[in-house]
Structures are given as structure tokens and as C-alpha cells.
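Okay, so here's just one chain, in C-alpha cells, the form predicted alone.
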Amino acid sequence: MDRSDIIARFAEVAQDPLAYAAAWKARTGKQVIGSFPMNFPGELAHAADTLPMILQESDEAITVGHGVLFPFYCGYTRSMVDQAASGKFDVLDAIMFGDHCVQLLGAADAIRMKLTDTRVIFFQLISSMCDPWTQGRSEESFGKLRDELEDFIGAKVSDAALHASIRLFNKNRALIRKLYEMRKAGTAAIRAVEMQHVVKSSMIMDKAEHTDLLQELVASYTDAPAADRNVRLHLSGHFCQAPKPELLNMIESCGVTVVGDDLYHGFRYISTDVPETGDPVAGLARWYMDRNTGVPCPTRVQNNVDWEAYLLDAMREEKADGMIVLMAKFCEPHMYYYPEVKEAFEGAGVPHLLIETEHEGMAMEGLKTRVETFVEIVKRREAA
């Protein structure tokens, strides 16, 4: 396949995730299992034969699922519910979620109440990421998983398997990462949406064969670095449902070449590897907290890590001229932290810029004229 068609497969597959399930299930006749962001170790879903697939805010408007979750919960939540009231996930048989918020809490309950004949598994994660017992409790988490996911197939997840199936996911982001490294140096001419069909269809799709035409891709990119005159820049933010692409286009319409992120349909989501030696579920705990420090999450305490350090660093890093943050309305944790970020660019003189996004649409083009503006202000910086 060439490079187009690469991406329009993984566009078709990000953009219908549930009809791609639907097609693989007919198709091997196995399990289907969704979860819920952020944490959810797909690994172990892999090496017990099923389909691991992260669940997906649907574009489609919220009907049903109004008179079951509360309007000031986030579009995410809120779009969970109403699939799952309006039958769009009959195509599951499991469902597994970790805590991180409050409303995703809500969300898990009101399913469980709607998808009566559907296994719901819940697992605690410890959100304290420096104490001295955080490993060990994490590893009891996972292991409480890995022993719920063997009595709902019937069958053990052996270490092999469990072995097998981090060594495929560490190949499938590390290629993933190797399209973030590219695209920063300029060898690789990857709109953000493009780059959001690459993440969200790997969330989705059958792993190997993700990691087939990841390679294929990865491989059609060797053009040299060429110049760029747009302003470079740092998307961050949405950490459980991917930015609309037509959000992301108008971005780039107003002279904007993306460089890098930290949204969850993005690097949040490839940047940490599971170890591959030892006790997997060990591994899958370090990876856990590891994460934390490789991008930092709201989500979580860490005294060692702050989030806004990190989005400054790989700013430099990426050589950005500035930032726009996109903040999912009604998103409690980035709402809570943002005055952070806000101060700590203030105070370095780094330009950035906040956009609230709904699932109910937006007001596109109010919106294009306030990251005009922003990129002209960025463009006088510069230039002064």
C-alpha cells in the first residue's frame, strides 16, 4: 500500500472504530474488549486472544443517554453513556475501566446499568505515584486484572503470552514515536489529523496488524528536511477523547505546522514501553508509573514530576514558537490544573493559547479568529 492509502485506512478505522470491532469479530469469531482511557493495560487483553479496543467519543449528537448521565458531565462521558443506552455496544463483550475521575466513575455506573448482559471490570489504580508502596499496589491491581480477565475467558493468560503481547506493543509505539521524531525534524510531512488517525486507529485495531502498516508507512517517509516558514507548535491537553479534526485543520489553516503534543490521542499514549524481562505483570506496573513521568498527567501526584516543567522542556525540545491547550469543557482535572500551566507560561514569557471544546460542536470560525490573532501575536514575538 502507499502512503495514502495507509492513512486513509487508519482514518476509516479511527472514524468508525465499533464497525471495524463488528468486522474483526465476524471475521475470527473472537472476543471483543473495550475500555475506558487512560490506563487500561491493552497488553493484557491482547495476550488473552481478545481484541483490546480503547472506547471512542462517537461524533454522532447525544440523545438516549440525556436522561441517564447529568449535562454537566464531559462530552466523553457523556457520549460513553449514550452509545451504550442506544445499542451501539452490543459489540462488546467486556468492558474494563480504572479510575481517574469522578464523572468516569459516574459514566462506569450508568453502563453497568444499561449494558446488563455485558461483563463490567473495574480496577483500582493507586493515583499517588511516589510512595513508597505505589509499585506494590500496582501490581496487585494488575494482578486482580489479569485473574478477572481469566475467569471471564475460561482460560490463563500465561507469561508467555502476556511476554509476547509487550514485545508487539512496544514495537507498535516505538514506530509510532519514530513518525513524532520525524515529523519534528521536518522528514516526515504529517498533518495533526493524519497524526491522530495513526494513534487513535492503533487504540483500535488489531495490533500486528496496525504494527504491518505502521512499518509500511514509517518506510514511505525519507524525504529530506524542507524549510518552513509556519509557526511551530505544541498541542496539549484532551486526555480522553481526540480533538475533532476539523478543530485540528483549522489550526493548521491559520499558518500552523504542528510539531508535537502531549494529548492522549497522541504521544500521551505512545510514550512508555512496558519492560520486556521479568514478571510481565511487574513490567505492566512500572509502565503504569512510569508514564507519569514520561508525560505527566493531572490525573495523578507525583512531588518529583510537575506537568507544566514538562510542557516547557519539550517545547524546547521540539523547538516550538508557542502553545495551544484544548480543554474538553467540564474536564475536572485539566480545569483544576490549568492555572498552573497559565502561570508557569506566563512567568517564562511563552506564548500560549486556551481553547474550550465541546462535544455539541463549536463556533469554528470565532474560533479560527482567535488562533489567527495568536499567531500573529507568536509571529511579532519572533520577529521583536
The other form holds:
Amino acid sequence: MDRSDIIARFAEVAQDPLAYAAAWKARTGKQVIGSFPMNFPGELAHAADTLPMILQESDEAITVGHGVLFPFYCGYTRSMVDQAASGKFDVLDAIMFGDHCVQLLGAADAIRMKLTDTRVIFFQLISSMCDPWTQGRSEESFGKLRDELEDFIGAKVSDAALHASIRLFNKNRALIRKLYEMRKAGTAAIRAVEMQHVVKSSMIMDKAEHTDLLQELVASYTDAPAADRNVRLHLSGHFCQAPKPELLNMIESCGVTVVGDDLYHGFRYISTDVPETGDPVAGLARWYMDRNTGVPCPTRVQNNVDWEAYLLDAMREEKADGMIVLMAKFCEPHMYYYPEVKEAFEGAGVPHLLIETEHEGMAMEGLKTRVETFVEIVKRREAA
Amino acid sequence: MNIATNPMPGKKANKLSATRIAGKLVNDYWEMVWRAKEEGKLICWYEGSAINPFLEAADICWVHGEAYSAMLAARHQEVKAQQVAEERGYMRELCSYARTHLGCAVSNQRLRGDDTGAVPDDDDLTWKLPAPDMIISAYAYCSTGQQWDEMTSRVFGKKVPIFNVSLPWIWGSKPDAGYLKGQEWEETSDYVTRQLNDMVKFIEEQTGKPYPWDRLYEMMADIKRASELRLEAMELCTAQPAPASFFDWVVSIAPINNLPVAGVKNYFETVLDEVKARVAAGEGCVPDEKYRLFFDGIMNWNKVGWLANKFANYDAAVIAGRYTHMAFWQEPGLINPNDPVRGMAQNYLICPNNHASPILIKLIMDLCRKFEVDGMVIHASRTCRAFTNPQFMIAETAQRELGIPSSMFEGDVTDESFYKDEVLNSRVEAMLEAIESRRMSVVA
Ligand code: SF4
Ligand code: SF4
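With the form predicted alone done, generate the form predicted together with the partner chain in the same format.
Below is the whole assembly, all chains and molecules, this chain first.
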């Protein structure tokens, strides 16, 4: 396949994840396990010979979900209950999750009540990341998840299988990180929306299939693009749900090149590998902790790690001139941390623009004006 | 009767007079907090779980974040703190308890910090909250609790030591799961007990003294007794008319939850005596009890008296609630005063939200049956999703299992701007009419 075909395939899966899952299930006769973001170790479910997929916000308007969660919840959780209540999750054999953002708990609770035939497994991950017992507790949680999975599939998940899955997932992550490197270095022109297709489809597709396509994709960037005069920006935030493609396209249409991000549907997802040797469950716990030092997440608390410092460092490395913060409306973890980012950026004199996004869509024209103004500010600052 | 067009004006709630004592105890407590620095006491900020006996025993001044925000709201002084928070970038959709309290933290830092030159005003309660020497975070269910503490620590430049206790949610999916039972419950209780013991070591590090366990044992004996008295008094509200209301129990939260232990037993003795006397005299918490209601949701702290009178005016006795009747040392039987830590851990795990819906909703339905309620008022608190999470399911179950209607209204814990009086009026009136027509159909 050529580059555009590969990206089109990724885009197709990203746009309709449940259709991919249904087709995969029909093809393989195996089980599909949905999970909620952002710290589910897909490796475990993969080693159990199932398809792990991270459940995605749908573009569809919320209908029946209105009678389940209030409108003042983030789009991700509202979309989850809406999809569940309208029968969209029938393809799933189980749902598993370990994160405990309060809104997600509300959604999960309601989904369990709605999907009486679907097993919903919860293993609460410790979210306090620098306690002496964080590693041990994380191992216990992942160990419990493994037990539950084994109980669910009715078979043991061997260490060897788990190691093999870990290697495959690491390879997949490494390839995507390679794309990030090339974009940053300017040797590959990868648009923000294309990067999203790559990462989002990786959350959904069979890992081996995705990895094969990724290898081809990485190899396809042989032609260094011509240098442009765009403003280089970092995109930050947006946790559980992917920013809408039209928003990313609009931003880039304002003379912007996105050179880095810490979006969940972006670098956050693939930032960190799992150790390939040793006890695999301990390895997953290590991965869980390393992810938060790698790309700090406001849904965790870790007093010795600063997201704002990470962002400023990342931007220096990316030679980014400014940052756009994408905040999903009502996302509490993000709202709590944002003042720290704001203060640090203002202190460092690095410009940023906050955009709140909504499930129901946004008035793109008004936003475009704000982005254009921001780009002008960044340019003027560069010129000064 | 057409409730919508013919409300009886002017009826007032018949509040328990004992609750006036609560007001005094609360004022004394805050005076003590405001003096604590001068008295050379260490100050610990915490939210959520009532870890205050651990602190009080060690002679540490404890400041409960929600209590401070609720106090500001009850005194209508919350807006300033909320503005300060907003100026720093805390958005309006964040938990208003947290926002208000963070506003106090920011204000405190600005005015006590050495780089501002601003002069604090002593009547300004936003500023007056003394800065912490330590923070302990122990919040059940709601992720916001932990984040709020973490951000507080950051407002203070991460210079204040912080200790995190993780309280897992009781998901209850195993066949043996249930309220206070099953493997998950036992394991979780053990896990939290271990952390509380480590928390005591943290306290010892801060005070530089061995932990005075005997004092904790004494205090927990008192709290256990106070809790029993409180529950006994609540139980008596099965009487018709109900002698005390949900709003009386709301006012009685501070005594059981965060006031100095010494006065608490007495307080609930007084409450119980008054409740008994009312039952004997057939005196109700509203002048004419025609309807008995359950209140689901957290309190609207700027509206306690207002709501109490409003429902009294509708001849509706709001008798029980998730907030008041499913939390705050709710299971005294679990506390062994000579070895209290595990029982304390378990009481923390029974915050009114920390059991997943199947268990939680069953508890609520049991309360509705016990107090023979006719309907349910649901306060959809805009910024407290911990409480709003299961509310549609609660309403549905109440209708399905008990045949009782409910009415939802939007408000908030401490941000008055989310409260919509007209919506509340029209929905409550519609619900009362539904109750009336149900009664008529039963009679017919
Ligand atoms: S972290 Fe934010 S986006 Fe994710 S579920 Fe919670 S509120 Fe929603
Ligand atoms: S949102 Fe509700 S439960 Fe959570 S911290 Fe705020 S008041 Fe507490």
C-alpha cells in the first residue's frame, strides 16, 4: 500500500472503531474487550487472545444518553453511556477499566446497569504516583486484572504470551515515536490529523496488523518535505477523547505546523514502553509509573513531577513557538491543572491559547479567528 | 388541591432548637482555627474523610476544606474566594468546594507571601484561613478530592508535606459482594488500614513525637457513642409527623464530622432528647406534614434555611437523605475504641458515594421504605459529579420499585449562581401533584 492508502485505512478504522471490531470478530471468531482510557494495559488482553480496543467517543449527537448522565459531563463519558444505551456496544464481550476519574466512574456504573449481559471489570489503579507502595499496589491491580481476564476467557495467560504481547506493543509504540521524531526533525510532513489517525487506529486495530502497516508507513517517508514558514506549535491536553479532525485541520489551516503534542490520542498514548524482561506484571506496573514521569498526566497526582515543566521542555526540543491547549469541556482533571500551566507559561513568556472543545461541536469560524490572532501574536513575538 | 397555584405562604420549618448549639460549636471551632498559628499549633489541611480524630489526638489543628467552603457559603462570604480562584484560572465548572478553598489558599499565599505588599483585612475570611503545615489527602470515590489537595500543595509551592491515602471504590461485582461484606470489602478495608497506619507515622514525623494512641482511643469511644445517639435520633424520624428533618441533620453534620470531639457526645444527647420529646408530643419538623420526602444529593450550603422553609411551606417533611443518612461515622458498630483504625478505615469507605450503584441504590431504597417517603427531591449539584453520577438511576429505581415520583433541580454545593429557584418550585409542585393524584387513585 502506498502512504495515502495506509493513512486512509487508519482513518477508516479511527472513524468507525466498532465496525472494525465487528469485522475482526466475524473474521477471527474471537472476543473483543473494550476499555476506557487512559491506563489500560492492552498487552494483557492481547495476551489473552482477545482484541483490546480503547472505546472511542463517537461523533453522533447524544440522544438516549441524556437520560443517563447530566449535560455537564465531559463529551467522552456522555458519549460512552449514549453508545451503551443505544446498543452500539453489543460487539463487546467485556469492558475493563482501571482509571477512576469521577465522571468515568459515573459512566461505568451506568454502563454496567445498562449492559446487563456484558461483563464490566474494574481494577482500581492507584492514582497517587509517588508513594512507597505505588509500584506494589499497581502490581496487585494488574495482577487482579490478569486473574479476572483468565476467569473471563477460561484459560491461563502465560508469562510467555504476555512477554510476546509486550514486545509487539513496544514495537508499535516505537514506530509511532519514530513518526514523531521525523515530524519534529522536519523529515516527514505529517499533519496533525494524520498523526491522530495513526495513534487512534493503534488503540483499536489488531496490533500485528497495525504494526505491519506502520512499518510500511514509516519507510515511506523518504522524501524530506520543503521547509515552510509556518508557525510551529505544540498541541496539549485533550485526554480521553480525540480532538475533532476538523479542529486540527482548522488550526493547521491558519499557517500552523503542529510539531509535537502530548494529547492522549497522540504522544501520551505511545510515550512509554513496558520492560520486556522480568515479571511481566511488575513490568506493566513499572510502565504505568514511568508513563507519568514521561508525560505527566493531571489525572494522577505526583508531587515530584510537573506537567508544565515537561511541556516547556518538550517545546524547547520541538522548537515550538507556542502551544494550543485543547481542553475538553467539563474535564475536571484538566481544569484543576490548567492554572499551573498558565502561570508557568506566562512566567516563561511562552505564548499559549486555550481552546475548550465540546462534543456537540464548535463554531469553527469564531475559533479560527482566535487561532489566527494567536498565530499573529506568536509571529510578532518571534520577529521581536 | 392545586399546589401550583395555591401555596400556603409563610409556613416555616420547625427547626430543632438543639441545632442552635451546633451553630455555636461551629463558631467556636473556627475561632480556634484562626487562633491556631498564634498558639503555635501545627495545621493540617484535609478534605473528605473524617481523619480529624487522628489529628486532634496529636494536638494538630485540623482544617476540613469542604467545611471551610461550606462555612463561607453559609455566611454568604464565598464569592470573594471564588473570584480569587477564578483569577488564577480555576474554572467555574470545577467543584465549588474545591474552588472556594483553593481561592482561600491563593489569597493566603498572596497576602502572607513576602512579595506582594498587600495588606490583609482581618474580617476577610478568605484570607484568614491559616496556611497548612501539612496536607493529608484521603478522599473516597471522587477523584476531585485528591486533585484538589495536590493543587493546594502546588499553590503553596510544594513546600508543604503531603500524604496521600488511597481509598478504592467498592465496585462490588463478585457474587459475595454487598454492603460491608465480601472479599473486596475485606481486602479494601485492610489496604486502607495499612495506609492509615502509615499516615500515623507521617503525623509522628511532623510532630516529632510518638503518636498518642490512648487519646485517639478515648476520642473514638466518644465518637462511637455520638454516632449511636445520632442514628437513634434519626431512627425516631420514622414517626409521623417526623420530629426532625433532613435540614436538621445537615446542620448536625459538622458536629459529627469535624468539630472537636469533646462537645460532640453532649450535642447528640441534646438532639436525641429533643427528638424524643417531639415524638412524645407529636410535634413535627414542619407545621403540617402532608408529604414525606427523601433528599438525594449534596447540600446547597447557601440555601439550607431557605430550602427548609420552602419545603415546610409545601407541607413537605424532608426526612432523610443520601448525604446525611449514609455517611459520617455511619457504622459505629465497626469501631472498636481499643483498636479503632480498621473500623475508621471502613467508615471512610462508606462515604455516601463509595459503593457502586447496585449496592448504593439498594441502601437508598431501603431508607425510602423505612421512612415511608412519598417522593424524592434530587439536587443535581452542578459541580459535584460524585453525587450526580447515579441520580438518573436512583430516580428510575425509586419509580420502578417503590412507585414514588421524583423531582430534580439544579443547584450547587457552594456556588449560588447555579441554583434555579423557579425550576425547583415548578418541579416540586409537579411532584407533589403526582403524589396527590396517586393518593386519589389509591382511595378511588
Ligand atoms: S479525565 Fe476528563 S475526559 Fe477523561 S473521563 Fe475524566 S473528565 Fe472525561
Ligand atoms: S466534587 Fe463533590 S465529592 Fe468531589 S471533592 Fe467536590 S464536593 Fe467532594
